[in-house]
Every structure is written in structure tokens, then in C-alpha cells.
Amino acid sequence: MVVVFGRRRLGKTQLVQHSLSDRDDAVVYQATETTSQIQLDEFVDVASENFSGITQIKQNWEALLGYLGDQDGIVVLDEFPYLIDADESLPSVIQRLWDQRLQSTSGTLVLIGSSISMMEEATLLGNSPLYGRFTERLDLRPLNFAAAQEFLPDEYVPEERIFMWGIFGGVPYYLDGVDLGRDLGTVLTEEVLSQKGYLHNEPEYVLRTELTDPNRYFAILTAIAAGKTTSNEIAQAIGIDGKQISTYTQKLERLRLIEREVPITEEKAKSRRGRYRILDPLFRFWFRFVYGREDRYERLGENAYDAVIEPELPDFVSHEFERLCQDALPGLYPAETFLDIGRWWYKQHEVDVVGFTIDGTMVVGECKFTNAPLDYGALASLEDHAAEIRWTPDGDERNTEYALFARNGATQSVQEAVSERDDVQLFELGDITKHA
């Protein structure tokens, strides 16, 4: 029994279908939102293509799945939550069938679902009917930076790769469905800003599919995209009591649309300095630039990108650039073994990249994704902020290394510091994309 789950658009169905491309003993049924009887009828129609005898079996899930298990078949129930919606007893039926019959066969049952909460309730939580019975669990996540590069044209330079990553992230549906062989302005204008674009309504579609009353969630995501990242800031921005906000943010976290970050020196469960961020770059782009502004872009037409988006894009992408720099840290410092990597902040102090190593070294980094070269003030500021980080290795004094990440190089004074000091390194975009 295999459970495959993850948010929409990650390619769960494609992955399973690809793995079965050379099999003639598989039944792949994609459920729809309809009645249980119609689902059973459709399932039998699909299954009869490879197992003709199933038409003679009583039409209930226990009998049908039991028959296919006896035939050592592979049964894929895609959009499993739709089946549960139509028949709440199905997880319990499969539990009984598995315990009494299926696990002694050579058959395989694959359950796929995009509703993470429902998949957890049915299969993963301790009180769920199928808990502990699956033999494989695949929690599908967006592609990492290195894997996402396979979708981009070979001629892309590092800067273009970071811009595309900072907007489309690692969701295969976005990367595969858009022609990325054009310049960024054209891609965004035609595929996202235009009301006819392939991805224009994508975030709204996903949210309305997952949420029964999405309006307040839309407001929360809009606030986060605008820079309101603490619970109090979000609550004030959307006009609700601060005590109520956690109900909504927890739901968005379970859907893997947002996450709560805390300073690297603090425990997530205990910290009161958490900040929320939108996980999917396209969602963050949509809520910052598109949602509620469609008419504006229609009026501007082809000028919309140059007038509204392009001036703000480096600042927008800088958030994902910081994450890339964090991911690249182990490759950029191959002699170090990192225990933790993240961000740190306290009051007016903030450090983009912080890494703690097993030998007592603290690597701190400043990220500048701007048109201007990184200047000496950035290094001086980094040193001041790093001095405030409260971290001491077990029984030893710490050693601090300074990493500077720059889109457009550094000024002469910074370059001189790098050449004269052993504790400062300067990394350019090619270094980062190579190791992220």
C-alpha cells in the first residue's frame, strides 16, 4: 500500500503514471466529485480494460478491490479525497480489506491525494483507519533549484535562472506549461498578467479548490505579500482580532501555502518572533502584483510589465535569492559541516544567512540582489549585526566567517577587504547557482 500526497500541481499523477508506463496489470482511476455509485461505475469501466472479469463482481469497494488484489493487480485511486467525500466509510473498508486479505497478496494499492489534511486524516495520523498500514509514503514537494533548472533553456545565464526561480519556483506544472524560451517580461505579460494567460488565475483556482470560504485567506495572503509578516501585523491589516489569526494561518500552513519562520537561534514552538512567508513564489507574485489589479494591467496592456513590475522585480526576487544563498552555503564552504542554516533577526538587527557548524564556526552572510555593486557599508553592517547573535558552541569560542552574496559584484573597497582578510569571501551569481 502506497500513499502519495502533496499540494496541487506537483505532478503526483504524472509521476505514478510514468512509473506504470510499461505495465499491463494496472488500474489507474482518477476520481471526480460525484456520487459513490457513479464512482463505482466509472472504476469498473476503467478496470475492465485490463481485468475483464471485474464486471461480474459485486459493485462495492470491498469486493472490487479484493478481486483486483487476488489478481495481483496494481490499483491507483487518484484524488482519493473525492472518494472519501462520497463514501466516508471507504478508509475503514480498505483497512479491513488490507488486514484480512490484501496484505497477503502480491497486489499493490496506491492512494493519491492533493487535499493534505484529508490524506493525513485518512492515512497518516495516529487515529486514522489506515495508520501504520502503508508500506511506502511519498510526500511530494516542489522541485529544488537544481532539478528545476532542467526546465530552463541552456543559454540562460545565472541571473536569468534566479529571476525565473524567484517567480515560478519548483512547481512542475508552471515550469512545464510555460514557454520559458522568451524574455521574462514577455513571459509574465502573456502568461500571468493577461487575463487569458496560462497562470493568470492559478492561485485563485488552487485556493478555491482547497478552501470553502477563501475570502479571508485571500486577505491574509495579500497582507503577507505586502510585507505584513507577523501575526499582529496581519490581523491589523485585515481587521480581525489578533487571537483569531492563528486559526487561519494554521490552515494555510497545513496546505503548505505559508510557513512560519523563527530566528535560527530559537525553537519554533517557543519563539514569539515568528514571521510568515508565502512558500510558492508564484503565489507571492500573484498576491503582490496581480490580485485586485487585473483592470489596471488590461489598461496598460504591453506596457504593464515595464511600468509596474520590472522596477520592483529585483526586490521581489531578493527573498528567494536569500534562500538560494542559504542552500548554497554547504557547497561554498565544503570543509565545514553545518548543523543549522537559516536567518536571524532581533529588533533592528537582521542577518540574511546564518550557518552554525560542528567545529564552532558561524558563517554569516549578506545578500544584495540589486543593480548596484555591494559596498563596504554592507560588510560593516553585517559585522555589527553578527556580533549580536547569541550562539556559543559547546565549550568553545566561536569563529565567525563573513559571506557576501552579490548580483553585480562589489566595490573596490570590498574587493580589497576580501583579498586582505581570511574571514571574508565574496560570491557572485554563478557561484550560488552552481551550489544551490
Ligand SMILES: Nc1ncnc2c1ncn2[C@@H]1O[C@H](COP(=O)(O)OP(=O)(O)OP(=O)(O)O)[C@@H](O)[C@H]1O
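Between two forms, the rigid core is defined as the largest C-alpha subset superposing within 1.5 Å. Residue numbers count along the first chain shown, from 1. Quick caveat: nothing in here was measured; it's all calculated off a predicted structure. First, how it differs from the form predicted in complex with the named molecule.
- Annotation for S128: C-alpha shift of 2 angstroms or more between these two forms, rigid core superposed.
- Taking the rigid core as fixed, one finds a CA shift for D85 of 2 Å or more between these two forms.
- The two rigid parts differ in orientation between these two forms, with the smaller turned by 9° against the larger.
And the form predicted in complex with the named molecule, for comparison with the form predicted alone?
Nothing else is written out below except the one chain.
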């Protein structure tokens, strides 16, 4: 028994279908939102392609799944939450069937679902009927940067790759469905800003499938996208009590829509300096630029991208750029073994990239995704901030290395520092995309 879950659009169905494409002992049923009787009819219809005897079996889940298990078949119930919606006893029925009959056959049952909350309730939580029965649980996440690259046209240069990643992230449905062979302004205007666009309502659609009363969650996500990242800032921005906010943020964390980040030197559970960020770049984009602004784009028409989006885009993308630089660190410093990589902040100090290595080296990095070259001030302030980081390696002196990540190179004085000092390195976009 296998459970596959994860947010909508991550490619759960594709993954399972692909892995079973050459099997003639599989039944892949994609449930629809309808009555239990129609679902059973549809299931029998699909199953009869490989198991003709099934039409003779009594039409209830226990009998049908039991029969297929006895034939050692592979049964995939996709959109499992729709089946529970129509018949809430189904998880208990499957539990009984599994315990009494199926677990001793070679039959395989795969349950797939996008509603994280329902999948947890039905299968994963301690009090759910199917708890502890799974041999495998696949918690699908978005693709990483390297895998997402395969969706992009070969002629894309590193800068275009980072822009696309910074906006569309690693969700296959977004990367596959959008025609990326055009300039970024056209892609965003036609696919996201336009009311007819493929992704115009996407985050709203995904959120509404998970949340019954989404308004407050929308307000929280809008606040985070606008740069209100601490609990207090969010509570103030949306006008609710600071103590109430954690109920909502915890739910959003469980749904993998946001993440609470803490300075690399602190423990997540104990830190009081946590900041929230929206995990999916497209959701961040949507809550920053689209939600609640539709009228404005309607008025601006084709000029919307140039007037509103483009000037802010480097700043917007710099957020994901910093994370790519963090991910690239082990590849860029191949001689080091990193214990931890993250960001660090304290009062007015902030360092975009910090890596602690096993032999006492602290790599600190500054990321510049603006058009202007990285200047000496950036290196000097990186040195100032880094001096404030409290980290003492076990028994060793700490050694600091400075990494500069720049979209458009560096000024003369920085280049001189890079060639004269052996503790400063300058990385360009191609270096970063190669190792991220």
C-alpha cells in the first residue's frame, strides 16, 4: 500500500502513470467529484480493460478491491479525497480489507491525493484508519532547479534561467503549460496578467481546493508577499490579534505554502526571530503583483508589464536568486563539507548566504541581482555583518571566506580585491546556475 500526496499540479498523476505505462496488471482510476455509485461504475469500466472478470463482481469497494487484490493487480485510486467525499467510510473499508485480506496478497494499492489536509486525515495521522499501513509514502515536492531546467529552451542564457525560476519555480504544470519560447514580458502578460491567461487564477484555484474559508489566508499571503514577514508585522497588516495569527500560519505551513525561516545560528523551535516566506515563486508573484490589482492591469493593458512589473522584477527575483546561491555553495566550494547553509540576520545586520563547514570555515556571501555591478561597499558591508555572526567551530579558530554573487559583474576595486586576496571570490550567473 502506497500513498502519494502533495499539492496540486506537482505531477503526482503523471509520475504514477509513467511508472505503470508498460503494465497490463494495473488499474488507474482518476476519481471525479460525483456520487459513489457513479464512481464505482467508472472504476469498473476502467478496471475491465485489464481484468474482464470484474464486471461479475458486486459493485462495492470492498468486493471490487478485494477481487483485484486476489488477482495480484495494481490499483491506483487517484484523487482519493473525492472518493472519501462521496463515501466517508472508504478509509475504514480499505483498512479492514487490507488487514484481513490484501496484505497477504501481492496486490498493490496506490492512493493519490492533492488535498494535503484530507490525505493526512485519511491516511497519515495517528487516529486515521489507514495509519501505519503504508509500505511507502511519497511526499512529492516541486522539482529542483536542475530538473526544472529541462523545461526551458536550450538557447536560454543563465540570466533568463534565473528569471524563469524566480517566477515559475519547479512546478511541472507551470513549466510545461506555459509557452516559454517568448520574451518574459510577453509570457507574463499573456499567461499570468491577462484574465484569459493559463495561470491567471492558478494560486486562487489551488488555495480554494484546500481552504474552506480562504479570505484570511489570502490576506496573510498578501502581507507576506508585500514584505511583512514576522508574525507581528503580519498581524498588524491584516488587523488581527498577534496571538491568533499562529493558527493560520501553522495551517499554511502544513499546506507547504509558507515556511518559517530562522537565522542559521538559531534553533527553529526556539528562535523568536522567525520570518515567513511564501514557498512557491508563482504564488509570491501572484500575491505581490496580481491579486487585487486586476482592474489596474485591465486599464494599463499591454503596458502593464513595462509600467508595473518590469521595474520591480529584479528585486522580486533576487529572493529566489539568494536561495540558488545558497544551493550552489557546495558546488562552488568543492573542497569544503558544509554542515549548514542558510541566511543570518540580527538587528540591522543581514547576510544573504552563510555556510558553516566541518573544518571551521564560515563562507559568507552577498548577492546582487540588480543591473549595476557589485561595488566595493557591498564587500565592505559583508565583512562588517559577518563579523557579528556568533559561530565558533569546535576547538578551532574560525576562518572566513567571502563569496560575491553578481548578475552583472563587479566594479574595478572589487575585481582588484578578488585578485589580491585569496579569501574573496566573485561568482557570475553561469557559475551559479551550473551548481544550483
